[in-house]
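Single chain ahead, by itself, as structure tokens, in the form predicted on its own.
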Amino acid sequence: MSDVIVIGGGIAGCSTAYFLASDGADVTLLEQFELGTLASGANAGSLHAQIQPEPFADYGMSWARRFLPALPFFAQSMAMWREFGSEFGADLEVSQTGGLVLATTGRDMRLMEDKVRLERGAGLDSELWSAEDVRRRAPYVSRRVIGGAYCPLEGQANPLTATAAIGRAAQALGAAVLTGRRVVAIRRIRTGMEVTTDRGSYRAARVVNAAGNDAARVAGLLGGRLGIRSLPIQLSVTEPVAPVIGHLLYSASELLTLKQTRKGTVLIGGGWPAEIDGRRRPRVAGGSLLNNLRVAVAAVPAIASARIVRTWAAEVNGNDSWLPVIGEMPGAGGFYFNCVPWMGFSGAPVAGRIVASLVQGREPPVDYDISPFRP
């Protein structure tokens, strides 16, 4: 009998287990595959803090105002990412060189002006850059760029090492990390809850659903509904090339994230849709690959000669509000959610800390209102 069972061995589940174990709780983590197998290990490693350009362009100011409570949440997570590597004794390749949304039209610039005004009003450190600012501070981008929005908090980390390092740290503090266990049932018992997997049952006083793409199914096992859906996307990485890209780049009007790692490889993403094959697995879509590379080269012409060495498909979980879903499920005392849609890698440190506190009946160490995130 554990104090807490955490369902999900991605970065959300591992972070929650780590903070619970560091507080002295008896924790069991259940993962159906291996740690970091799905979205946590297949994402591009971007660390986001600003209002994202895609939903802002699609949904407008009313959506953005509803999203504002998440800005201090992600800002705190950026601060925690800076310390994560030293906590675990591992190099997570964290760099925070800032994120820059590139504008190429007058409409783009008007959107960026509105976005920066909202962000600064909410206390986020963001800046509106003119064409002159871009030429001076990001001279490698296309001459088509007429300005942009810059957030110095943003950057990147290595998703291939981060989740495993956090999981190892949780184990070192006493957490039981059990892989190869798919949760198939959850029921209430007198002392809490019993979680049944395809390899046995486990009991705990409380349960955290940090199952990412599988979170809606897991919630349903206890009669709950979660408005999170899974979407197939794809990314590409180049061979190592000479240093050229100095920021995490976005496009104000097209799907793009673009950055260069410490090793020189260029990661190209932005949420272009992948396909789903006959076995319900994501696979690369040729049209999306072509368009993603077209947008990337238009933003940074110098990468046109770099060779792509790998393109892969993955699934990301998302919702319409883009707000985290954190807290106790209504009508199900003792069952908690830790779901950060779209930007789960970015928000994992602070989400894990908040949920670990809530599960123990403690006040989370934050100075902002988390009630907008309640399930």
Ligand SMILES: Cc1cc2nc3c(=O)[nH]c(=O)nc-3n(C[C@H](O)[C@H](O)[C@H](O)COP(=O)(O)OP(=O)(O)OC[C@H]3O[C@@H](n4cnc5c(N)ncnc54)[C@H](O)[C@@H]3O)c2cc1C
Second form
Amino acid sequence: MSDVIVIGGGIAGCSTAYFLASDGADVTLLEQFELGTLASGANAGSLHAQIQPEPFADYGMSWARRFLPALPFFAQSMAMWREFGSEFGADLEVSQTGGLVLATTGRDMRLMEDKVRLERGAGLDSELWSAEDVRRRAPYVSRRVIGGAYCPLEGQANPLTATAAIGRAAQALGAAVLTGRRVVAIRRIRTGMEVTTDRGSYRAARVVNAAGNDAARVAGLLGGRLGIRSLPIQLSVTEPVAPVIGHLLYSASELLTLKQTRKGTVLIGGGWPAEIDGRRRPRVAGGSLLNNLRVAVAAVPAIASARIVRTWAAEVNGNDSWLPVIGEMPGAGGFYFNCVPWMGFSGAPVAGRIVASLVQGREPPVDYDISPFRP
Ligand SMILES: Cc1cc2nc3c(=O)[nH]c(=O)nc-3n(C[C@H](O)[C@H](O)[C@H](O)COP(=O)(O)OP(=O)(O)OC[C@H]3O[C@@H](n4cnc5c(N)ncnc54)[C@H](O)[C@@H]3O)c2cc1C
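Switching conditions: you have the form predicted on its own, so give me the form predicted in complex with the ligand.
Let's see the whole complex now, leading with the same chain.
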């Protein structure tokens, strides 16, 4: 019998287990595959903190106003990322270069003006850049760019190593991290809950659902529902090239995230749709690949000669509001969600910290309202 069972060994589950174990709780993490096998190990590693240009362009101001409560959440997560690895002696390759949304049309520029006004009103230190600012501070971007929105908090970390490193840190603090165990049933018992896997049953007073794309299915094991869905998207990486890209870049009106890693490789993504194959697994879509590369080269012409070494597809956890879903499931005392959609890599440190506190009946160490994130 543990204090807490965490279902899912992605970055949400590992981070929750880490903070629980560092508080001295007796925690067991159950993962069906290995740590970080799904989205947490296949993502682009961008650390996002600004209102994302894609939903802003699609859904507009009313959506953005509802998203504002998430800005201090992501800002706190950025601050935590800076210290996170050093707390447990791992280099998570965190860099904070700032993120820049590139505008190429008058409409883009008006969108960025509205976005920056809204963000600054909510306390985020974002800046509107003119064409001249862009030439001076990001001279490597295309001459077609006429301005942009800059958020100094943003950057990147290494998704290939981060999740397993956090999981190992949780283990070093005493967490039982059990992989190769698929949760198939959850039932209430007098002392809490019994979680049944394909390799045995485990009991705990409380349970955290950190099952990523499968969080809705896992909630369903206790009769709950969750508006998280799974969408296949894809990413590409180039061979290492000389340093050229100095920021996390986005486009104001087309799907793009673009950045250069410490090793010189360029990661090209932005949420271009992938396909689902006959075995229900995500598969790269050729059309999306070509479009993604077209948008990337239009933003930074200097990368046109860099060779792509790998393109891959994975499923992202999405919802309509883009707000985190964090807290106790209504009507199911003792069963908690840790589900940060779309940007769950960015939000993992603070989401793990908040959920670990809530599970222990403690006030989370935040100075903003988390009630909009309630399941
Ligand atoms: C291609 C791509 C690019 C992305 N880029 C970024 C980015 O740059 N920045 C960013 O912030 N976010 C990005 N994301 C989103 C981010 O990766 C996710 O939001 C985040 O990883 C979610 O973490 P998680 O731990 O909640 O879920 P997951 O990583 O999906 O982990 C959930 C875990 O639960 C396990 N599990 C599920 N069901 C069960 C069960 N029944 N029993 C046991 N285990 C179970 C799964 O095997 C899995 O390991 C991207 C996503 C994708 C797909």
